[in-house]
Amino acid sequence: MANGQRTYRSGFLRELNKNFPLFLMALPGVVLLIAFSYLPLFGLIIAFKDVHYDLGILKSPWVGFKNFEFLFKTPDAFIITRNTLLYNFAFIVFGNLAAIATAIALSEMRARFMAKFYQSVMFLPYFLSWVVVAYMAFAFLSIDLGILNTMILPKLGLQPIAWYFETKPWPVILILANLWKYTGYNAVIYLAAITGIDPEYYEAALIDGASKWQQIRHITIPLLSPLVVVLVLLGIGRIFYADFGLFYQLPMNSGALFDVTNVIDTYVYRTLMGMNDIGMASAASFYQSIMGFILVLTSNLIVRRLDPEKALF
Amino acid sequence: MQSKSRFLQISTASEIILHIIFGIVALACLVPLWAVISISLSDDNKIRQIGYRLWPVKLSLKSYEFVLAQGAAIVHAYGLTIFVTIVGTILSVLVVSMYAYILFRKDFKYRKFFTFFGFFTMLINAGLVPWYIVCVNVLRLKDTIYALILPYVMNMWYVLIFRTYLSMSLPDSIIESAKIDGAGEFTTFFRIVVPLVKPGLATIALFAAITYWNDWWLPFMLVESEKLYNLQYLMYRVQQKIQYLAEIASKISLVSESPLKDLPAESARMAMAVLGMGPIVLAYPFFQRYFVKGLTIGAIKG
């Protein structure tokens, strides 16, 4: 047992010896990975503690499942849940149907050059920080200034709209952003993998009468369909993350929204800097890592069924 | 992409169909920018009246001298940002580089072993809480110019996406022959493979000075000190300033004369915009084309 021991270390041992360069190039990345990814891990178990400060996280006393029975107690719990999947759901349906549509069109069009600069401008707002769309939003959305209630909605004879405070538009509106930041992005995807199609299917086709429609009916969406099953997997794993900055800055944190913006991420923030409650803020975290390490681990499952190729691991 | 000749086109009416729609697509991603610019360059108090408008209403750059003579913390703000991005996007290639190499080595016994150990850390996520108070409390980053750009330097994607370049574009025989010739694994990697790869280090660079140059995620939770608010930090804080800035200045004017009357709030925050997303709106088209380049070699095989 013992020298079994011994040979395996002495042989990772040699193997340091032998490779040292490789090992020292590989040190700064799993420092850094220790640092951020690994040490929060252990953090983890503040979810079942009543952390005092004054007594450190490992020496504050165990509480159980308490911190969770607080937070599905409230109101909280279920919205913030129903929120980040349905919007997240939203967002993979939609989103991926945008890119699909854009990216079968722009490859059709005949005129490339305008096919290619409706390209660019469409990934524009790609490279723009929540921040500033926020800025943008508020121009058009400001109560007493913005450019809906002072230009758009008058001369549709509508009266002006405080969308700041008014819950209902604001599940399109989120959408919207969401679509119209990400889709020129997302359709790159699928434009690269529409061009790796073979010529030869459309020319057999064209051999056989299909018309153009036909074409992309029966060649196009199926060979783009095993990218389309991949992309929405991967959208699915992530399901319990939400895009922090669309639902934090884009309604500027304006309370009277929070029944349809606040999603899991938003809430852990406020809850944790807002109101300083770090064991519920800690059992929501935790509620989420959990639920999305089961959906990459169920979705990767599923990719690798449907094609070993495009599994992550 | 190939020409389409050989193949049936579609009509006509569908190429103009089509226009139409994407004219329409692109109207709504390009008018939100030019609607911050024109507003940016309108009177305020002509704005205070008759509301944002879609081109500049009395044309004025009183905004843009508002905001550059609140002066220094804007200037600082670039400033760090700049530096930030620079320092970090540095960081970044060299990190996330070296470990793709090690991973792309087929003959390093560990290579996975490392493999796993990064990509654990992509299926399994410690949540905002714990990583708050590694950073705060183990790490001691709060209000440090290390807390810009620490978080940001290993990213196990880049990681991916870079050991998928290298295996695409370099010949495992060119390792062996820099080995006979008796190189260091460091001349190896710096002198022979680094030169050969430089399109996927570039889009690799690209990604991270996006990542930033637009970050205002890291000073939202771990900086208080205004010295460290970079340029997307400091453009919400004053969003929120000059909102109640302005609420404040509309209730003392109406008692007296006050120097908050002159504010002009409205333009100003919109130049504020203008100002923080200047850079990269202009940097945008080549940075680009190196994004679909890298988009596309990801897609082709992820």
Contents of the next structure:
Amino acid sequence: MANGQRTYRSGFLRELNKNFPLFLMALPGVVLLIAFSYLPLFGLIIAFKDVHYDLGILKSPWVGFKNFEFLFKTPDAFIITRNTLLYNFAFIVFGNLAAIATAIALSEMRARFMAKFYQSVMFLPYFLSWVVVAYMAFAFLSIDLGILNTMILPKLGLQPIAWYFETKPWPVILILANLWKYTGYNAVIYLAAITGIDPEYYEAALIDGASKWQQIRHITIPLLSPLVVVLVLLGIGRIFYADFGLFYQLPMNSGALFDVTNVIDTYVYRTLMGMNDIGMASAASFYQSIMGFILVLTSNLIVRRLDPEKALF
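Now show me the form predicted alone; what you just gave was the form predicted together with the partner chain.
All you get below is the one chain by itself.
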């Protein structure tokens, strides 16, 4: 055992001496990872405590799983869990499909200036906050002054709609808003992967008489599949986390829409604004993290069973 430890230590020191510049370059990232990803793990004990600010976290009494009752015994537990899962599932499926289609379309454009222009325009929404997007949407959906109710629907012979009181359109509105904001950003990732594909594959396909669609179907998409698997697994890992701005800002916090816009994050926020209980907030975060971790392991296991080379680990 001692010989093994000495061998490992000497091997590590030899590797450190050999690649010292690379270790030095990685040092800031490692420090940030430890500071912001590992050290906060000690805060998980808050989920099992009745925190009293005058006693501090460590001296506050333990309450077992009482804080988790906040989530599981509420009548809204099913609704917020359902909304969180289904919306994120839709975002993963439609988001990746839209990003892949956009990236392929941009890569096939011969006019590079126009391709860069479209890419920049589609990337722009990513930098807008949901507060700004919410007021842009309000300009379209406002009951009295919105463009849809005052200009478009009357010309189609339709009655104005009270968008912020009607639940049915909002699943579609939320999905479209998410696609509008993130498709350009995700397309850049796929576009970078397409750029890295060896052109000889396409030249060989052209010699064999393959059409453009056949090249996309038999070369581009199969070579993108490992990246798709990685991004889908990362998306599944955060499937219990909702985009707070999307679900809180875009519907303007309308109470009439809670059945279709309330997710775990917004529910916790609204509840804590009234109860101010940090233990319950930590319990919700703990629940989200554990479920995301289990889903990543399960998804990766399924992918590894189907194709080991495409598994994340």
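Residue numbers count along the first chain shown, from 1. Since the model is a prediction, treat every value here as computed from it, not as a measurement. Think of the rigid core as the biggest set of C-alphas that the two forms share within 1.5 Å after superposition.
- Core-superposed comparison between the two forms: the C-alpha position of Lys155 differs by less than 2 Å.
- With the core held fixed, Lys168 shows a CA shift below 2 Å between the two forms.
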